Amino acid sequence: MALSGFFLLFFLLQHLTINFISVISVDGFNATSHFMGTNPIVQIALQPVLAFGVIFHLMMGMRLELQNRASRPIKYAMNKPAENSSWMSRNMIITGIMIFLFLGMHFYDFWIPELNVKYLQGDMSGLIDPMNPDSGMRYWEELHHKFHDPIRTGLYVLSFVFLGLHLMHGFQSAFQSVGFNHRKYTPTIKKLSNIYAIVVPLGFILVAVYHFMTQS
């Protein structure tokens, strides 16, 4: 669970970096997206690993949740969970499921159409019009268009809030799970956890809001 979490933490940072380029440079985002979308190492080797990592992380989370519940079938007569743990740590399965539901929408918006264009239509050019070399690259336009709808943009923003709540506990929990727990370094890890859990989801939110606010 922790190792797959580390892998996804790295992926989120990389994904945010690429997405944030769309705010800075249209051409830069198009060039980066085309490279990632046509590079055989990324598409054939890394993309299946990423898909497996996401599914494995969710399955392990559900398995651990069931194990925790089975370990104490009879509830405490008096229980004040808020005094012993944070809301995030008690509801990781809820935030995880919300993120997984968001991934379904995200795949529907981007991943499935991309598979259709590249592998069903056989168009690896990345052009808006594959018959016109001067039509320009399609990646930024496709991303920008997805955020014309305020409801869809709101769903993305809400999903990133759930992501932040999930990361707030998951980041530091992953280090503890692999045995990295030291009174000298743990406070620093917790600070890094809070920074990561705020900055990364906020970055995704800024990208979504930017594209929504700049619709023509």
Contents of the next structure:
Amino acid sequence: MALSGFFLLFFLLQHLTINFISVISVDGFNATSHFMGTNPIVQIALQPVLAFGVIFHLMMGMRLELQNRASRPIKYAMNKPAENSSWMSRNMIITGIMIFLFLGMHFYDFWIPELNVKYLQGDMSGLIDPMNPDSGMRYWEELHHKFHDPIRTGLYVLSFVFLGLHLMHGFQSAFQSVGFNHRKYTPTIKKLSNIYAIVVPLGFILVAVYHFMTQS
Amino acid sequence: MNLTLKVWRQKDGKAKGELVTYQIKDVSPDSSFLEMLDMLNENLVNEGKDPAAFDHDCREGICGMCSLYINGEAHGPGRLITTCQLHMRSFKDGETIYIEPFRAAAFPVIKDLVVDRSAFDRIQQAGGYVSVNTSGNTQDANSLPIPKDDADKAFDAATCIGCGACVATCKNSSAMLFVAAKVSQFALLPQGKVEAKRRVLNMVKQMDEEGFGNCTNTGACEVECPKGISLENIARMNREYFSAAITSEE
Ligand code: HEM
Ligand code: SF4
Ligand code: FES
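Form predicted on its own done, so how does the form predicted together with ligand HEM look?
Following is the full complex, with the preceding chain placed first.
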């Protein structure tokens, strides 16, 4: 759980960086997207690792949840869990499943169209019109257009709130899981955890809101 | 004080069990929670009814026998205390108090509020000891210099009384805090290092076989533990476990 969690935390930073480029520079975003979408190392070596990381995390999370549910067949009639633990720590499976549902939407929005263009239509050019080299790159246009829809933008924002809640517990929890708990450093890790869990999802939200607000 | 009690009653391990409501009058706010239950049982016996079974022994917070999930918390409200150290002044006159057994698949109910915590004994037997030859030539413990910090941490871990509040509290019924305390008290000391690898592997294996859940670091155990056993011990056990799992030949 912790190792895949760390890996995903790292991936998220990389993803956010590329998203930010879409705010700063249309050309820069097009170039990066084209590179990520066509570079063999990224596509053949890194992409399967990421897919494995996500699926492993998901499957282990489900297994963990099922085992843990089975370990208390009779529930308490009166229970006050809020007295001793945070909502985030108790609802990782809920926030996790919300992230999973988001991933479904995200793949439908970006990954499936991408597969269609690149592999079914065989167009690896990255151009809006593959017949016309002057038509410009398609990636930024496609991204920008997705955030035309207020409902989609809203769902996107909401998903990142769930991600933030997941990470508020997950980030610092992963350290404890791998055995890192130190009187000197753990308080700092907990602060970093909160900062990461707020700043990174907020970054994704801001990029989405930026594209929504700048629709023409 | 007059109180309404909702007490879990269950004839034996196989019976279904239910919460039964009792009224109890004139409880002294200075009495302990267990004394209040003694009163209840006296009333029940006088009425010709079966008294409610509950665990207790020392009644001074050192044996770990008393259990009970009181008003939604292990050992009731209040921190760093066992049920026998809980007093009725922590409750309000007229209050309704829920009294349930510790719940976990690994802690089956024997009768009413008494649960079987022998899973903890079996975990201890799997490695929670140091093999010392006691044939009369035992070495003086003080002949081994031990840094004060390590001695303190080992002692803190050793204060665990095996009550099971950590399991009862944990949303996953995980026994990690207990096992971590028992692993740490030895792992920190030179006497314990000899068998450290085998100890942590065997104790964790036994813990899993007993059907306890997995730790997800909610931290609830640390808050409810009557002895304030720290989560640092769980991290230490994780470290011990990983390195033992990688380097052990078994
Ligand atoms: C596919 C959707 C996801 C599901 C179903 C999911 C589910 C879970 C579950 C059940 C846990 C363990 C429960 C716990 O520790 O309380 C967990 C832990 C964690 N998750 Fe996720 N998660 C998902 C996505 C993510 C993503 C995208 C990230 C990071 C970018 C992430 C980061 C973490 C971290 C760091 C932990 C803590 C690991 C530990 O304490 O050992 N998760 N997740
Ligand atoms: S760790 Fe604390 S709560 Fe758990 S058994 Fe030991 S004393 Fe009881
Ligand atoms: S009866 Fe011994 S600790 Fe409560």
